[in-house]
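The chain below stands alone and is given in structure tokens; this is the form predicted on its own.
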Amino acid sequence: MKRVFIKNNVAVILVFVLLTGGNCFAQSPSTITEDFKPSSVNQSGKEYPQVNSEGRVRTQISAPDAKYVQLDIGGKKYDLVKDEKGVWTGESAPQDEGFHYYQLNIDGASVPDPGSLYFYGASRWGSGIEIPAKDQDFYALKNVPHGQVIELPYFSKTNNSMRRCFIYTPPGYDKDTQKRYPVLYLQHGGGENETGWSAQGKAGLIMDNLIAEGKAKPFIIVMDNGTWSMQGPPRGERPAGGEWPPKGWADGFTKTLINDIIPMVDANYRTLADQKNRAMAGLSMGGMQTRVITLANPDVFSHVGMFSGGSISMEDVEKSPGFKEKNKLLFISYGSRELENRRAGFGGDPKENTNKLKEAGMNTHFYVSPQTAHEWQSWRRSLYQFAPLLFNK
């Protein structure tokens, strides 16, 4: 790609030249809808990162002795322009509703904005953007009761290591000391950790505003670390060949919930401890997790939901023993764009899967984010639909 930049007293217009292809693409300032606002994740008095109603993002870095500057967002590159005191400014095209992960490259490096708060997606702690939504209302911070997320650190004697998990109680919890309570225990996507679901998620405030208007039952929320490794290829790359993931992939976590963090939580809070109001839930490999983990332990989990991580087939169901008979809700859902760019396509049509399913006399739901992808929105809204299912006589 080549950059050609033209300056005048009137405007600054970016040029890109896609030498590949011959094609030009030219954007003046003067189509963009100025009228950007910081960012509702910048640290503590930062102007920059902001956001337009159109949903750019706009970003500005010091940086005067850099060859060149880019927004790393949504899976693309869009160069910033250098004023005369060194000052790199530029935007990138509109993007969906909802949190997005994002760089800047300085010089072919890769680094945070330091105008965001970080958060731990893509295997490191980065940027991340809030594009507002028209349905954000959900999960808003409101004047209503609040409940708590607090970091609980514990000894696993699966890893024979210290471990860390996020809990939500509700509102309330503290006061009646002899009320129990259902818990779901969700995780995250790769390259995410147990912070994933309360900063990016917004799950606490997402139960706090169900509850306060009387939508879902109160119930716990364990958020715990599912991140897996394997021997062989260098992690993020596929094997040729065979099955993915791999056979076993998902033993190690598995093996964590069931052996420790079932019984840590059971242990320390006032839990209703059986299978009919213990839930699993996950989005992408969390969704992944779940269906191995739920459909092996009957026994464990009556209420399951799989965010973007596949389905479960009527031939799954076949060969869990127990699992039909004791499952008391399967809830699937995706972003709409996933669907249409058949992402969703693993393991069989979900939609069909989840319907076959219903049919043959299961508690199914099926979910479809409008205009949304893989990412945060789909999964905020989809935990906002399966929370009301949750634990209901």
Second form
2 protein chains.
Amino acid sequence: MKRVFIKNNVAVILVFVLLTGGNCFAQSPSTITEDFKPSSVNQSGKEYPQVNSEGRVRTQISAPDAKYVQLDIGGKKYDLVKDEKGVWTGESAPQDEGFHYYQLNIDGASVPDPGSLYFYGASRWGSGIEIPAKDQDFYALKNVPHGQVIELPYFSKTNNSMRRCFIYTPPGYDKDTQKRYPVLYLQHGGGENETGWSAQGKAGLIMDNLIAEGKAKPFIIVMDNGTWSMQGPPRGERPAGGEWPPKGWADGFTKTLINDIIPMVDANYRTLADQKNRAMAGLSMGGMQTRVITLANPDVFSHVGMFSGGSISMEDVEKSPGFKEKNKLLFISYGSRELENRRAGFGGDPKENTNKLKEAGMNTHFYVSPQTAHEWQSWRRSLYQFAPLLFNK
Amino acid sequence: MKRVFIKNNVAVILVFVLLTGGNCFAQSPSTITEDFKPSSVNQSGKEYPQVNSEGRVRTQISAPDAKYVQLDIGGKKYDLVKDEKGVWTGESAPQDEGFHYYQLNIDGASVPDPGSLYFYGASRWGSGIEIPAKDQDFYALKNVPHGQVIELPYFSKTNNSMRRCFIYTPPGYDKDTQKRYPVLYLQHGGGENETGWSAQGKAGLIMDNLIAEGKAKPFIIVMDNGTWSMQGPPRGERPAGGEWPPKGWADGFTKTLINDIIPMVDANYRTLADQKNRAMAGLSMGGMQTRVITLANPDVFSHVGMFSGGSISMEDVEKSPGFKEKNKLLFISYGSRELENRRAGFGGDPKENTNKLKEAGMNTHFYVSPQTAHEWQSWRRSLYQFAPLLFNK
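Can I have the other form now, the form predicted together with another copy of the chain, not the form predicted on its own?
First the chain shown before, then all remaining chains and molecules of the complex.
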């Protein structure tokens, strides 16, 4: 009896220590695997942030007069600990494989980490980190023939202003100047911009590697800015029964794409400028835009991809004359964690929608990225799965 | 006598108030012109940082728990003042026209300002600000035909690694696929990288505007990373009589440029691949590299530009067989404040050196950028003056 009592007491003390530790540190230090290495997207020569084999992020910053410093990643804030020289260090819980946005919080100020490269997301230029993924080889920088990513300023009549787009041309584009190529219009998500697919999306490297292995036909990719402001209340204040997003939300970018971007690209690059050689795809908000724009313009686009951005239902197809007959490929994808969290629900179940269209004779594909959420690793993998299916018929 | 005494007292009190004020605020608030506008290089939608007509920078950040926040620009730190909501605001002294790097200091942590776009300089990605210049029209984004800036990964045998360069091709490059172009190799300064000339240097816009006005011949610009580590002690510990920079400091980049970059560019782009159609220029460290590389390779480069990076003396020319005969243009420039501060001294007086070579029959130009220092406005203006002189003979 006494022995049991002692045992229980030890257990209680252990639990107490762990809980107390939890208030001071993000993780009890003894549980952290000490194999941290600088992140692959650090600034040149910077030792921090680092990542370990568990996917934890460790960062470090000198802030001798700060009261507190936190690492803000994946929707959680982790306290850093100060040493005698005023240098703060701390770790996050393990993160999913792939790319994540994050920031530091110094005495209430949200700022980028001076150690990382910066990426545009969450409506700001801010820090990014790369958790090495088991399948990272498909977007690795290798000594294979490389395409070029072009930054081009151009004038948009629709917007009566200068705009900027990025254009990927495949390896050899500037050598054989007789050859013409199909085009994929590829859109970013909400709070992101025209830099996303090339920088954190690694679209150019994914294509270079696919083409080098003979897995995808070479094509041009156009990445423009699809940011739109909705005429409606913010997410928390939307009427329960109201239509969301409101009708017409994609009109601005639709006009810019159809009237300005596509003619500009066809006039300046060696494109195959017809429906059967033109695709559109996008992630999240870009997927929703792809849905609206391709359903309404079946004579413009033949191949369609929506990554974590809803799906197309039989009802959608029935309301869009010509879409079923003229579409050559419909690719729908999600991160597995999105499906677990039922985040993929709007517009009906995406897998069920996609299967019904396949049964009705359409060339549809449904892809799930294993163990990833609404993040770039899902979208890199989606492009890697989608690109080989393009312009094959 | 009594009247004089009172007058002196008032003067003493006024001086005391101004000095005391100087300890709390960067400037006595009453002397600041309140016509601040968001900087042209702010992130999309960000209201701060701002610039007024005096060239003062005002920035603002929420940091409710901070002890102090400072604006760190032009080698000085200016205290920001906190309001009741924990938002800090403050101004710098007037800055020179053009682009400047800066950062914030929050309780001892040096971090980028979350309001600005980020640029690579001072060996980091950090904040930049644009003080509107009287002559800013020459690098303004206009509705004229635009060239493209290409990001290209390539393999370097010299370094046995992948590298990245940026290539500007002039308007129409992709339309008339028979035409070939001269090439300018254009280098950044110390602590900067291959992104500098295109981003803060605005090289593409300067060329687009010059070409649209018929002031410069269209040519290709190649911008690569010339960062080198010197085998020698840091600046403060250099021996007084020792040679600086040490012999051989530019060898690494010389080999990369001559053996890898130039052949790669000539193989992949429609260049005029001979000496008379090849130029090299650079700023600061890039100018010093240009000096060493072009003196040693008169059969490779015909046109030479050094911006705030020393000059070439008669002695240099005499030691470099063929340079005097084969060089078609030597352009040397400085910001006026550099000459005032005698910063331009190494290698002899640059104006005197350049004039002596002109007297000896070389086609030399010496340019001074008015009221600018060792900063990007001097170098934008230098490119604007240099480009029209290229490839005309």
